[in-house]
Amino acid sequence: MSTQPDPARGAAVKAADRAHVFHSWSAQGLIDPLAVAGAEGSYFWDYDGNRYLDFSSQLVNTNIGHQHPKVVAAIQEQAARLCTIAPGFAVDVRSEAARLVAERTPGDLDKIFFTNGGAEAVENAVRMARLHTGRPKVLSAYRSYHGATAAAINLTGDPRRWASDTGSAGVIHFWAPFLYRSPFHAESEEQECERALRHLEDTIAFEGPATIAAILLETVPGTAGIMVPPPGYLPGVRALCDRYGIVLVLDEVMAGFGRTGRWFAADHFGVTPDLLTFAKGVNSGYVPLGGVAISAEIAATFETRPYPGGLTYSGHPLACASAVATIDAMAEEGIVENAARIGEDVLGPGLRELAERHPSVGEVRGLGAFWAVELVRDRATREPLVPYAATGEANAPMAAFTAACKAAGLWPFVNMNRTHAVPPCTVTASEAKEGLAALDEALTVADRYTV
């Protein structure tokens, strides 16, 4: 792939994206852009000949990286073969997708229903819950994201509902578990998770068992800051959804297909929810998919009673085969292993040696491919880098952060006062060095804002 500098072209791309693309999340005449003109394994470029290790595997779903060969060979093919079909119809590689994923799935989640991204995965896996109880409630945690559609956006817990947010019957958040801002006053990770229990037990029993059909949660979430749960909060949610009836969905849709170092967040601890969303990583989003994998006992409600849902490209063809060869990859490649591997050997140790260098680091967390630091003003007291949802001149530390890990050749993925280190799961242990060295350098100007 040509990585020869082309600003002509570049300048053009510029100029048709101004002129007709209406970008999301954005005011449209405060963005500039960057336009790329290739990508491959960790990197991408730009047409100025300025490469980037990309740090943020995009949105954090290039997983297998960019151009995997494997899997454009795959998409090629089957679109030579079969482009589209309806969903109603059995084809061999919708089926073979579904089975792929119902084998690496917790437990008995063991059917298969195909979205087009994340959010309607959480849209259809509330909607069964809700259908499976006669239930209308929803409870979802603060510091979450599940989405932008309709109900996933009011599910979400950070400041992106606020725009959107109808406060519509049926969307109840509480406080999950962050030990190092803890809404519990707790000292240790062990009072964490049995104080946020008991928050979330006292909410259930104020909101009325009888009245929730399930709790969402993302097993480790992304977005909001890649917050490890603490051991035992995930099995003691397990047991009151048992306890009270309540469906457990999961959202790994940022977290599953190998971001922690397992197949699914869910299997560093040992729980099986009763509906798991995924998408992003199934097949790095080579071709937009996404899904909800569902219990036996609520896929049984819907055996004689007709589920009343569906999407035009749900199990799109193109979109399953190259799940099919995205899963075939990581399994034969071992990439997974190496999502583990490198976040206990370098990302991990690399990390937490740059805290204790860099009085900007208030905290690193994470697991295999998904690490969080968190920036600050003061150490001793957290005082973020920049205030919570901050714009304009009050990011300007942020933004500082960010144009020096640019000018370095590093992506980041920034979020608030947070830079997340998610590079693809194919990621080497050089590549991520390289990652670790440009941070090393941005931080310096992190460290220039504090006290």
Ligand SMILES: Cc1ncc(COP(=O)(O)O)c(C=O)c1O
Contents of the next structure:
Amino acid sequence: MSTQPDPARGAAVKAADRAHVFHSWSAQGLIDPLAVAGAEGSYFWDYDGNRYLDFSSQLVNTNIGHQHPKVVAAIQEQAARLCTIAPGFAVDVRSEAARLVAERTPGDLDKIFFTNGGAEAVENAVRMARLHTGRPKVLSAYRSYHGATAAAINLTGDPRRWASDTGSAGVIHFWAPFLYRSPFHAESEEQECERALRHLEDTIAFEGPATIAAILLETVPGTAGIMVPPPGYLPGVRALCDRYGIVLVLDEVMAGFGRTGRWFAADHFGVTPDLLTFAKGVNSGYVPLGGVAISAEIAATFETRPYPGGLTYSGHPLACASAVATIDAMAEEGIVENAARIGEDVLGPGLRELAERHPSVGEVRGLGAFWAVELVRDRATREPLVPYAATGEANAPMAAFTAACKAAGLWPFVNMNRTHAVPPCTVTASEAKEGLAALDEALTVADRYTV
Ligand SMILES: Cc1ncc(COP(=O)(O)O)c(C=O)c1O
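Would you generate the structure of this protein in the form predicted together with the named molecule, following the form predicted on its own above?
Starting with the chain above, the whole complex follows.
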């Protein structure tokens, strides 16, 4: 499957990149981007003959793996038929993509507003909630990520917000449950759940319920650490929203479309939000696409009153065609069920077994194809392997761990003191085991930094 190595071509690609491409989230002079020659299924490769098992699904978006033939064909067919059309028209692939998404989202989330990605989905969900309620504030959690545009970055609860923390009028952060590093000094899931709900209700009371438009939560926080909430937490948040007339927005940009072993992570908890944001897995990012699934009640607000928001490429035909093919292929090939099975049979047990042998592993948690491995210097105190938001020398242990993964043929997802095992939902048992073996090797490097 890999193409023939071609180091000269790789060097040219890299040189043009370094000369002209301005990269996200980076000091431009300090990065060394890998030149990628191709990808298929769970793997991608460079021009030097190195192949990597993609345990990051890129940015946790290639749920269906790279170059799925049915999705590639759908994009090609749509390109030949109708590449683009303005959002104001009704067009077959857009109608069908909206129908397929609405059919799978929980409850009465039956209207779909399409965007180009996750941040725009969050921007629009917040706008809808504010207009629907006539209230200004939005509550979101620390340890979260919601995107890099104006409202989305202010709602984010990680260090990426700090540089943009200027326009955050109406944004209030609170602590969501995370037993391993409990903000509430809890000792059990039940305590954590109960105290987190009390903290949220106190926050609502002190902010003034009548000023709060929405509570925005990742159903299972992703980049911030895959903290699966205790069973009663999200139903408890739903009840608080109902009590105070607050819109519940669940951000499923990362957790949605099979990642957790269900179509949506909300399905694990029996909770229906008023708005649900999605992107990434909806079409595995083959063409940029995101959106907001909207409840009947909020849709009714905009039945005779115009919705003041739009995008030139809302519901782009190439993106929608790839979403239709992705959702159909996921259903036909049992890809969501595969993610659930791999999580239960291979990734969960395999990562727990690594935790037993490696002193650098503090905790393993997750579900489906969505797992976090928390790396620590000291298991007893739970001191993280690197400090929160560490850079440069302070981050050396994680840099060494990352390099060891790559040397073992695994492309890891790494954030702060964690690595996430987030392969495509199509990953086979033998690929998942190959990934676990590479992590085993790399963890011996992390172990060297333990006390
Ligand atoms: C939960 C969540 N919300 C929103 C976003 C932003 O999506 P995008 O990068 O497509 O704008 C992300 C991206 O990682 C995400 O994980």
